[in-house]
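The data below hold one chain only, encoded as structure tokens and taken in the form predicted on its own.
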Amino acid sequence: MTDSLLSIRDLTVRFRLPQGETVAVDGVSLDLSPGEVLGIVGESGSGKSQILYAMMGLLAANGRASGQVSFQGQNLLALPPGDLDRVRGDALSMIFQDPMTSLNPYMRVGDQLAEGLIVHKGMAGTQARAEAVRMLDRVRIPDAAARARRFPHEFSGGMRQRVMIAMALLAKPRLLLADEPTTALDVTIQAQVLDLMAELGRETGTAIILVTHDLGVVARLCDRVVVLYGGRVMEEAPAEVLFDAPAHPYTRGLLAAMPRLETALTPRLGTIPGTPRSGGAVTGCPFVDRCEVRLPRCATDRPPLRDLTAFGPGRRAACHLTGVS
């Protein structure tokens, strides 16, 4: 993409463990345009969240990232800590999975929001707190001025997640990273939070990367989808295309396991045999042990991520059976 806001090339994340080194993200490359919403999906352990943590410089102490993550002309992986701090919370923000562990329990909510504006935008305290209240009101926190003086434990789970969205969007970032932002919420609150993210993203022009295992969330919010397994990209496609005609056996398995309204016609959900792969070097396709259409070469030859534009715009898949006449 020539107009990419974010360009990731050959991102690899490794962790040192007592039994040796393990690979969590294995050569991932992707692009993101301004204002676009990209979903990264896959089962637990597929490496989804580690992509975001690598971008933010938040990997665990035993982890290291290589490759290139180009954002606004800078390689985030090569930035000194001080320069990366100036990017985080300003042009780049993140919503974490559990807002209770992401918010400081000893600070009032309004002060936590205002702190980012004081640090990154140089606002005076009074102005920053007023702006924080306005943002809390925008994310539909009732009686925002009063609630800004409360502590995180005085908010419900849905309200805390709204606070996290307000905090992430307060500085009007170019890119918002969302790591399973609705996992702990009931379906009603989940829908409200997703709609709010989409609305504010459109208003501010913020691009979003949404990491999730929930394909229903992807269908509701995302323009494009990357399917990850064993740390590798299995498939990439516009959301509507992927749901209508998945190209990779793993994607087809995920969609078959997704609950649908027509349960009278298909009373049993589909399943993918075996257990998800997590970490470790793989010579061939990481999905080979669970794939029901595998070929002998799948165990030894790594399938390239082929361009499938002939089958639809913006499509790629890593399968020896896909895109070959």
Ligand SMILES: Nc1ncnc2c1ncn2[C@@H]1O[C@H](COP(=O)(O)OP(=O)(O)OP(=O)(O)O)[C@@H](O)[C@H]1O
The other form holds:
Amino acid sequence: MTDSLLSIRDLTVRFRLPQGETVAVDGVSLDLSPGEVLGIVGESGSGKSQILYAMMGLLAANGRASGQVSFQGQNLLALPPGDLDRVRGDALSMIFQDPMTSLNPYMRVGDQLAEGLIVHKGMAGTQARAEAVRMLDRVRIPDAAARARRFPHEFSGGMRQRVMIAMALLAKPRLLLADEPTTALDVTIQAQVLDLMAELGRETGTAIILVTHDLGVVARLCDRVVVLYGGRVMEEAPAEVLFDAPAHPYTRGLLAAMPRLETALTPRLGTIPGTPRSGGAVTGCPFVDRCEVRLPRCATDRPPLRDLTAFGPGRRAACHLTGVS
Ligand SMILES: Nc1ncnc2c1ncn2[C@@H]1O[C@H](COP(=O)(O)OP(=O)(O)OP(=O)(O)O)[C@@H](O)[C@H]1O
Ligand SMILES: [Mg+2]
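Having seen the form predicted on its own, I'd like the form predicted together with this ligand now, please.
Below is the whole assembly, all chains and molecules, this chain first.
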């Protein structure tokens, strides 16, 4: 891809454990164009968060990432910590699941927002604080100037999450990583917060990787979607076609298990018979035990992630049964 903002090649994340090594992300490759919104879906433990943590240099101490994460021409996995810090405060930003763990409880909200602009953009204090108030206003915090002088605990959950969005987008990053950014919120507020994030992302030209369990959110906000299972990409497709014509048996299972879009406010991933596997490093397909259409070779041969030209442009799937006629 020539206009790629992000190009991930063969990203693998391993964790050292007393009983041996576990593979949480197993050879993931994907590309992202400027301004694009990519959804990553998959059941709990499929490796969604670890992809983002590896990109941000935030893996747990027993974790190690290999492969390549090229972002604006630099391999993030090979950057010295100081350089990675600069990228993180400027072109790359992340919103975490729980805003309280990322906001400093002892610092006024306006000062926290301004700090990033002062440190990373070299802005003067007064100008940075004015920018912070303007951004709080943009994320619809009422009476933003007064609110900026308050502490995080004086905000409701929904407001704190909007403060996180303000903080993440203040530096106008090229790429925003959002890991289940609204699961802690009421369903009605979730939709508002996500819509706002996407709207501001469009305005600033920020590309977004949105990790979610919620296929309804993917349908509404994402240009493209990657389906992850056992640390591997099972399928990739433009969001609007994935729902009409899923190519991988795992994706078909997820969609069949999902409540109908129009009847449920927030359709969640449903249940497919069997237990999701984690740990990676299987020889065949990680979904083989739960797959209803498996072939004998699925247990032994790893299905490569192939382009599915017959399914239309931008489609890939890792299944021995898909794409061969
Ligand atoms: N520090 C660690 N040591 C060992 N294994 C770990 C560690 N951190 C994560 N894992 C494992 O990595 C795998 C992938 O975890 P990850 O957090 O990426 O899942 P996820 O897809 O984000 O799930 P969820 O939807 O629940 O957030 C899981 O099997 C998890 O147990
Ligand atoms: Mg996670």
